[in-house]
Structures are given as structure tokens and as C-alpha cells.
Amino acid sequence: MEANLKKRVVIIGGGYAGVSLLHKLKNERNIELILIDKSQSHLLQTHLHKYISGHYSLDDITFNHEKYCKENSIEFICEEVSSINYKDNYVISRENLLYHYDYLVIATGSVSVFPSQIKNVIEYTKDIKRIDNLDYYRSKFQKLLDSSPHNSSILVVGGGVSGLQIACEMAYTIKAKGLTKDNIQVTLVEGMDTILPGMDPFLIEKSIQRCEELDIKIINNLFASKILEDSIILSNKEEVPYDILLFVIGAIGNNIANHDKKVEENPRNQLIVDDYYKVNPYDNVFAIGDIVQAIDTNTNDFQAPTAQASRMQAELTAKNIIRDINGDTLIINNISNKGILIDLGGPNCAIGRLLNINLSGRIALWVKKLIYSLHTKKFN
């Protein structure tokens, strides 16, 4: 196909869908890539904690979208989408310039939830899905390990995957510095009556094991209320001190404003897809990854926001987009979640369920180590 006849491809958002999406495409010699993002590096999200812990460097959990794209003959727009008008095929950026596409990807991802109902939520907390606020938890918590800490607190609100995974991780290296609870005691606060709420028991007996090796204190069936600048307030009026505070207690899908009223969302700012993860009513418009609801085909029920099914999602969409362009039927979505891993701190603590197989120790860490290099690669 002649390059004038070639079909554009816009994908806005350089997360887990929008790279995978990306890879799976950049060979085909009848499309015209361009990818849009606002920030110049891809954030590894599923390692966040392993940053902030200082156990891993910036090189590993970003990677560069500029080079990736010039090396693979992909256009690379570092700008912010502010609107869509889907009727007539272009995006408009927050410099108001215009880009028209034959097809778009909406791979935009989720932002951090803030309840505005707890008070002062906004002036202490910080998103961690941004780099800079990365920076700065991690620079707090090396001065906090460095300074002969007594009774200091880390309080991690959200007893979720990511929150787990954080509050292990900092109490593993509070230990390996020969540090001890008395010096700086780390507490998850779960407003459910326990922590990995809705997962399965094999999960949650292991992480509450795990918790009490770490000496991490768990506190349920409290929610906080009111953030203070060294406190926060919970719902039964107790107040927890802290030194360092992290809110992770959940997403909503970081969707783009848009005045098409066909245009579906959910309660959670996601866009409704159909079986083809295309937004109604536009065959050349599909959703993938944090900013879509949809479908489990296992379980019937909503996918997870994970890593995995973006990865899975944007495999499905790339197959399809090349079929569309070429006139053959689309596939039909077949995603199933096929498991988590769950890293609970330190060299060989991880478990897991994959396939219904419950995994841990080594084998669930080497597995999920797996799982990372294979994404990385991408890269290199």
C-alpha cells in the first residue's frame, strides 16, 4: 500500500495498553502509527512500591516514549488530548491543534481516587501514579530510615493490591536496616472487613501472614475522615499519627471530556465498549485498558483494571484494526483473567493464583519476574 494510502492510527496514552498496542503494530507496513501522550515516559505501575522503597532506579520502571517511537518509525506527540470530536475524525490537543485519524485507540488509563468527603484529602495526598510524586515519597522515606528514627509511622490508607504491595515492601527494608516497629511502625488502614477485599482466601491468609512477619499493623471497618498534617482522623474519631502518608485506595478511569452524547461511561469515568471494545456508535473508535468497562468472558463479570488485560485487550484490538483495514471479520472478545501475583516484600516473598493454581514463594515471585521481563523487552 502506497504511504498516501496508508491507514493513521492515533492512540492516546502510553500506559500498559497504549505500548502493548503500539508493539503489536509497529510492523505493519499499511499503518501510520502515532501515539499521544502527555508525559514522556511509560510508567511501570505494577512496580511503583519497588521504586519507592529505593530498591529499584527510575531506569527501571520508565521507559523513554520518544526514543521507543524514533527507533521504530512511530510519530511521538508529547501533549495533552482535550477533546474528541468522533463525528469528524480528529482530537484536539490542549495547544489546540487538531489530529485527524482513520481509526483511534482511547488508552488514557486511570487517576487516583480522592474522596472529597474526606476533609483536607487534597492539600496531604499525593496521586503515585505521577513520577514526580514518586520522587518525592521516596526521598521521604530514605530520609526517614536515615535519621535514627524513634516511633515515626508510615500509614498507608488502601489495603488493595497496591497498598499491600507498598506497605510490604517499606516494612521489608524498614527490617533489613535492622530497624524495628518501635522505630518506625507501618499500618495499613482497610475501611473492609479485611484486606485484598472480594480476592480469594488463599490470598488474603498469606498477606495477613505476611503482615504480621513485617510487623504491619492492620487496622479494618474504618475509613479516614479527616486528614490532618502529621494525623489522620478515622471514622470511629480515632486519630493515627504518621510521618509519611500514602493514599492508594483505588481509580477511576481518566477519560477525555467529550460532548457526544452517544459516547457511553460508567459511574467510574469508564467508557462503555461493546464485544470489540469499540465506543458506540463509532466502528474506526476503540477503548482499551483502565479507561474501558468490560466484560470477563470466564466470569461474566466486570474485567479488573490490571496490567493483564491491557496487555490482552490491546493483542485483541491490534488483530482487529488489521482486519477492519482489510475487510475481514472481527474477533469477538475472549479475555478471561487468568490470575494475579501479589509482591509481598523482599527477594522470595510473592503468592499468587494463576489458572486457579495458588502460587508462592519463589515460584510466584520468579513468575511475576517473568511477566516483567516479557513487557520490558519491548523496550530493549
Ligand SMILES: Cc1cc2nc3c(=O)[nH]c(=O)nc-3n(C[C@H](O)[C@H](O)[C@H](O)COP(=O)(O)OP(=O)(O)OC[C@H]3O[C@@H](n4cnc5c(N)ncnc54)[C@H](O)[C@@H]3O)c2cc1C
The other form holds:
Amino acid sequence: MEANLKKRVVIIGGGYAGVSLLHKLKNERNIELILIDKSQSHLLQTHLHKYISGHYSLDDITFNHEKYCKENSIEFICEEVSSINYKDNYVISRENLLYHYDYLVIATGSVSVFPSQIKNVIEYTKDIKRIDNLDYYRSKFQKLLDSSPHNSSILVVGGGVSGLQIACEMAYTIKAKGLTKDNIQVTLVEGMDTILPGMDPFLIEKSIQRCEELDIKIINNLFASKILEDSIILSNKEEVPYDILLFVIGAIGNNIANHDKKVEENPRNQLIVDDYYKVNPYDNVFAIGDIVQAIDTNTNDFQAPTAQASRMQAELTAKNIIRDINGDTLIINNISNKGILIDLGGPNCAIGRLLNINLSGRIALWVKKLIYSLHTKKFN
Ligand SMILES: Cc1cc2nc3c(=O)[nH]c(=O)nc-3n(C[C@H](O)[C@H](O)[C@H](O)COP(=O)(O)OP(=O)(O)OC[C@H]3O[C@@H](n4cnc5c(N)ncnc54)[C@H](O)[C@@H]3O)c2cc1C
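Output the structure of the form predicted in complex with the ligand; the preceding block shows the form predicted alone.
Following is the full complex, with the preceding chain placed first.
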């Protein structure tokens, strides 16, 4: 196909979903690829706990878009998209520049939730999904470790996978430095009656055991209701002091201002897509990753927003864009969750449940490392 007959595919967002899609489409000769991301780098959120703890460097968790795109003949535009004109097929950036597309893929991910009912939550907490905030937490943690601490406290609010991984990694690092809970107490606050609420009992049991090993205190059934400069007030009025506070209670879709009333969103700001990950009613617009509400074809429930789901959605969407260009029938959503792997701190401890098989220890960690290297080798 001649250069001017190439189809222009614009991808907004180079996270797990966007990068995986680029990788699948980069060798298609009849496609011109453009990545627009407001950030210079792809941030590997799955491993940010290892950056906060000091075990990984910035190079281990960020991958430069410019370099990857240059090496693969992809145009990279470092700008924030502020609106989409679905009818006339173009997006507009904050700088007021206009980019036309034949196909658009929205892969803008999610942002952490900070409910306004929790007083002062915005003043005293930071979104761990931003690199500058990760630097803030990493440096605070290092300073605390080096300060001969006594009766210090790290509070992680949110006992889901992200909160648990961060708490374990920090507690492991404290122990590895020869410090105890009398020096720094790590506490995990979870509003439900268990950490990892709703997950497999094997994962819950192993995680609680690991928290005990690492002297992590778990507070269940209580919510943070107010944040002060150096303490939080729980829903039972108890005050818990902190030196470092991390808030990891969930995420909502990072949606671009939606001025098109035809485009449907759910209350979590996610775009509702059809069986082909298309954004109704626009036939040439797809959405993938944390920004979408999509169905898990095995459980018929909504897919959890994970890197795994983002990658599978990107693979399917790459095939469907190629099929659409060629006039072939599209492949219907066939994505189901294959399982989960959770890092429980340190070089040897992880757990998981993959394809209904329980994994723990070195095997789980090895599989997690394999997934990490399969994703990051795109950039080497
Ligand atoms: C602490 C933590 C641990 C996790 N652990 C796991 C795990 O073990 N396994 C797992 O499968 N998942 C895990 N996840 C979830 C996983 O990281 C996410 O599901 C995944 O990153 C989503 O990918 P994405 O591409 O949709 O979004 P993101 O990775 O968030 O990428 C979105 C991109 O879009 C860009 N962007 C956003 N808005 C705009 C705009 N308007 N204009 C231009 N660019 C824009 C952003 O800069 C960003 O680069 C974890 C998440 C966290 C926070």
C-alpha cells in the first residue's frame, strides 16, 4: 500500500495497553502509527512497590517512549489529549494541536481514587501512579530508614493487591536493614473484614501469614475518615500516627473530557465498549486497558483492571484493526482472567493462582519475573 494510502492509527496512552498494541502493530506496512502520551515514559505500575522500597531503579520501571518509537518508526507526540472529536475523526491536545486519525485507540488508564468524604485526603496523600510522587515516597522511605527511627509508622490504607505489595516490600526492607517494628511499624488498613477482599482463600491465607512474618499490623473493618498532618482518624475515632502515609484504595478511569453524549461511561469513569472493544457508536474508535468496562467471557462479570487484561485486549484489538482494514470479520471478545500473581516482599516470596493452580514461593516469583521480562524486552 502506498504511503498516502496507509491507515493512520492514533493511540492515546502508552501504558501497558497502548505499548502492547504498538508492539503488535509496529510491523504492519499499511498502518501509520502515532502514540500520544502526556508522559515521556511508560511506567510499569506493576513494579512500583520495588521502586518505592529502593530495590529497583527508575530504569527498571520506566521505559522511554521517544526511544522505543524512534527505533520502531512510530511517531511519538508528548502531549496531553484534552478532547476528541469523534464525528470528524480528530483529537485535540492541551496545546490546541489537532491530530487526525483513521482509527483511534483510547488507552488512558486510570487514576487513584481519593474520596472527598475523607477529610483532607487530597492535602496529605499523593497518587502513586505518578513518577514524581513515587520519587517523593522513595526518598521519604530512605530518609526514615537512615534516621535511626524509633516508634515510627508507615500506614498503607487499602488492603488490595497494590496496598499489600507495597506494605510487604517496605516491611521486608525494614527487616533486611536489621530494624524491627519498634523502629518502624508498617500497618495495613482495610475497610473490609479481610485483606484481599473477594479473592481466593488460598491467597488471603498466605498473605496474612506473610504479614505476620513481616510484623505488619492489619486493621480490618475500619475506614479512614479524616487525615491530619501526621495521623489519620479511623471510622471508630481511633487516631493512628504516621510518618509515611500511602493511600491505595482503588482507581477510576482516566477519561478524557467527554463532550459527546453518545459515548457511554459507567460511574467509575470507564468507557463502555462493545464485544469488539469499540466505543459505541463509533466504528473506528477502540478503547482498551483500565479505561474500559469489559466483560470477562469466563465469569460474565466485569474484567478486573489489570496489566494482564490490558495486554490481552491490546492483542485482540491489533488483530481487529488489521481485519477491519482488510474488510475481514472482526474477532469477538474472548478474554478471561488467567489468574493473579502477588509479590509479598523480598527476593523469594510471591504467591499466585494461575489457571486454577496455586503457586507460592520461588515458582510464583519466577513466573512473575518471566512476565516482567516478556513485557520489558520490547524496549531492549
Ligand atoms: C501498585 C500497583 C500494582 C499493580 N500490580 C499488578 C499486577 O501485579 N498484575 C497486573 O496484572 N496488574 C497490576 N496492576 C494494574 C496494572 O498496572 C494496570 O491495570 C495497567 O497499568 C493498566 O494499563 P493501561 O495501559 O490501561 O494504563 P496505564 O498504565 O495507566 O497507562 C495510561 C497511559 O496513558 C497516558 N495518558 C493518560 N491520559 C492521557 C491523555 N489525556 N493524553 C495523553 N496521554 C494520557 C498516561 O500518561 C499513561 O502513560 C497494578 C497497579 C498498581 C497501581
